[in-house]
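Presented as structure tokens, the chain that follows is alone, the form predicted on its own.
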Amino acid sequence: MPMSSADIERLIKIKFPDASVQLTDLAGDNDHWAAHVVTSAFKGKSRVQQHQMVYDALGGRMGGVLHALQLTTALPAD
């Protein structure tokens, strides 16, 4: 069963309460998502580390319940 946008956002916000999360269903099937995640927790982290942090927040669901996630990350604008 695919993962809903609400579930994805909830998991990310549990790990990063200040996060802004924008999700787009890329194929209309609730199985291929694009996510733009903005949080201060990314400060001082490389882009790879930021992505790893988000994948960690998803608790191992990538490649299983969550089939595909096109991910972009950023720090909040000052």
Second form
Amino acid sequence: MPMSSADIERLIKIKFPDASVQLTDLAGDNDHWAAHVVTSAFKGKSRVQQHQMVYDALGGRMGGVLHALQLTTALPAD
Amino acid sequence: MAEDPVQATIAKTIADNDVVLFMKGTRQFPQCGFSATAVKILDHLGVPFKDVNVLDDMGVRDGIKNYSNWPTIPQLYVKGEFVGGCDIMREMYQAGELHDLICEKGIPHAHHHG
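If the one shown is the form predicted on its own, what is the structure of the form predicted together with its partner chain?
Every chain and every other molecule in the complex is listed next, the one we just looked at coming first.
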């Protein structure tokens, strides 16, 4: 059962309460999402670490039930 | 962890090659859109790389995810360092960062400055 955008956003916000999560449905099939995540928690982290943080927030579903999440990350403009 | 033969083979492949792309399929015949995008990016940069088809060996397919603590394929390694998957490669490529990384690491590639 593919993950809904609400699930993705909720999981990320549980881990990063200040996160803003922009989700775009790439294929209109509720299974190919692009997510842009912005949170201060990324400060000082490399891109790889930032993505790993998001994957951890998604509780290991990435690569499993969620196989196509196009992810970009950024720090909030302070 | 290192005595695990799969992890040892993975580590050796990464150490023996400047640029390694663990992917689904091969350079000529990528079997997945993300892997195909990764190959295209490296070809655009004119970077020679070792392609490892994880579909040939389920051990490597799972082992590589533990090796880098990264859940998906493809995975790019430059001079022994995990660079990222398809998303990060695309983002870095578009920002010119992938080209800079390869230049910095002294890896031969198609030079087309200017």
